[in-house]
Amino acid sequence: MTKKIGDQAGKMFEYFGSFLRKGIFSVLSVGPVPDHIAFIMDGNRRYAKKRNLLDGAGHRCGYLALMNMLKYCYELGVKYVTIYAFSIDNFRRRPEEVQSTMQLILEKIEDLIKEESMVNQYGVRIYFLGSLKLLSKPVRLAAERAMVATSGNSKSVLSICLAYTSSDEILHAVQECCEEKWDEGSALESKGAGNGLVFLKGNKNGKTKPSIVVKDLEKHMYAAVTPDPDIIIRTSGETRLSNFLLWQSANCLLYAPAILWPEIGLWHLVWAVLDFQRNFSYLKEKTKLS
């Protein structure tokens, strides 16, 4: 009997919360709604220490916060969400901590692709961005399964940066771009139309220009599957990007609430969007000029 009453109360609370969010989001939607929000989920370990929780408990609390934040974003109409889940630099932490985190990531990837998961409820396509070859085989295979399983979803996109740093992403893009241009030049040489593999192209004025341009690099970025972020939210009050989306964040808003990641809630997202709307004209103009 007590359990039944508790379940009913929980459903009523969820219904009221959903009704409240619809009202808030309808007001926010009068102004410009960000297309892409990225999150640096900082403070899980400090949260666990602050609450005297066991090792790894902070990350589990952080996962629950992430699920709520994704739900709020997709209800608001944000199509793209990117999260910084695990940096390449994090591999330098204690081996047992890395192993525990990887086990949690593996478990949660499997949860994400279950039929009843929020990912399928909101039609979310998942991408994993980063140097995935650095991951253990079980985690890498789970990431690949998730990308295949959600490839038919088209309403929203969740990009999970795993074994990622922006410097590695840029290096990867440069390498891929150079290899592509080298192959193009080699093909021309084989047809007798090359120029000694010195890939400089002449224009009608006889001047040379580099054959590699910004767009060439950008199409080889891990994050080429999404537009540049409109807002980056980093918890714990830090205003550093920590090697996250450095290339893509030149014209976006950085919002840095002082709370730790597991403490993030609806109102933090609301304030971030309001801040974006207040600065929208400036950000739009800056983007045009870049």
The other form holds:
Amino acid sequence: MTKKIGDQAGKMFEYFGSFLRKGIFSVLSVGPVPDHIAFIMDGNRRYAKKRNLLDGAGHRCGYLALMNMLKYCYELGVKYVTIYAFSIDNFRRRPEEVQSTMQLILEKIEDLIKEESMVNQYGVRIYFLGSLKLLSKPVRLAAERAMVATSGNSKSVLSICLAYTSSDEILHAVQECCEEKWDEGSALESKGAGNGLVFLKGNKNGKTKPSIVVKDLEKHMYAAVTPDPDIIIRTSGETRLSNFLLWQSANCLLYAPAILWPEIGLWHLVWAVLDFQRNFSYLKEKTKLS
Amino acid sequence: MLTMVSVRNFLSGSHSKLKFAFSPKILDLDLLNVIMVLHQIQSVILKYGNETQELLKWASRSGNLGLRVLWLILHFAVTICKVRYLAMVIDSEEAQELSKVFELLQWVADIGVKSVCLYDPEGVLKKNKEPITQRFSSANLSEEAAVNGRLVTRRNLTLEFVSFEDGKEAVAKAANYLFVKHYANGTKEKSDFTEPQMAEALGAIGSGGAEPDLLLIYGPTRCHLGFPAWRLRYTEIVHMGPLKSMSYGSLVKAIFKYTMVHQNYVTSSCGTSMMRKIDLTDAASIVCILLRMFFFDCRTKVKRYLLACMSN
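What does the same protein look like in the form predicted together with its partner chain, given that the last one was the form predicted alone?
Full complex below, order starting with the chain above.
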């Protein structure tokens, strides 16, 4: 009986919270709403240490905070959300820590593709960005299953950066461009059109102009599935990007609240959006110039 | 002394009057003794007064020297935990106020930073490279500057001028360089490109350069405005506000805060450690020099004072 009353009270509290949130978001929506927000979820281990939790508990609390932030973003009308889940540099941590993080990621990917999950509730399509070949087979297969399972969703997008660094992304894009140009050149040569110089385009003056341009590189970036982020939020007060979306963050607002990731809440998102709205015209102008 | 002589004369002169007024002879002798004692005290004070004044002056100078030592240690602490390479992103409109840029660079040089990378998206600072380098009049163009036109060395401050085209477009040029080197000779090399190869390609096309330790943004928004992505991986980014409201205090604070940040880096694939290390041998040697200066000064003054006392 007590439990029933407790559940009802909880539901009422949730409805009230949801109502209040809708009110706040309606006011925020009067101004420009960011299309794409990226999160660097820093501070899970420090949170666990601060609260004297077991190893790995910090990441579980971080997952709950992530689900809340995704809910708030999609309710606000942010279409694209990108999260920095696991960096290539993180593979150099202690093996048991890497193993437990991978186990948690596998578990949560399985949760996401369940029918009743938030992903299906908000029509979220999931992408995994990064060098997935570096992941263990179970995690890689789970990631591929999640991408296939949510391919029919089109309302929102969640990009999970796994085994990702910007430098690896740029290298990958350069490699892909070179392979593409090689294949084009080989195809031309096999038709007999070339004399070995097909790999470099020539102009009227006889000078060669580069065949790989910025657009080619951007086409092959892992993050080509989403537009450039409008805001990058990194928690725990750290002020560096740690090899995350460096190519895409040229005209992006960087926000670094001092709280740890599991402590992030609605007000931090509201503050970031307000800051974005104040600087919107400046950032839009810079985007046009570039 | 003059006063004491005149008092003595007066008293000895009036001594005869006193003799008639106060008859006992013993009173005459006491007065004379008092005068003699006072005279001796006066001569002692005058004799050692100079040395005492010297001692007080030395104490005052030592106090100033002590304050100076503390000031040097404070500034040294700001410079020692080093920002080896500082980058500054300046909004292109604000960068047109060259006087502000000169002032900022002067502050940076005063703090002791050796290398500075100046970035603005539209290349305003690059176009004004000449006036900026002339302002720091002891500039010497290095060989590299002759090749890529970006690097200028001034005595203790190396300036690098970077713009938006040194970012994404440079990576595209580097991709073409790698393509020509590894693919266009007719054979396809099977191995994937590595970070050192990319860094070498960027250097070959003239857009190489070290990764800054700290990047300061002078503009209305906390946004790096397209600073070359390859050089921003682990750089601390601090927003300083608009250039027109820059202050020396906030610059020192940003650099000091950087030195307090513990960076939990892992070794990169290039094999270069990203841990920032304090050069303790340099720190220890300079502190020793300062302490030696202080104590040598103390010893000399004390010795002189003791000699003066003994000779008297």
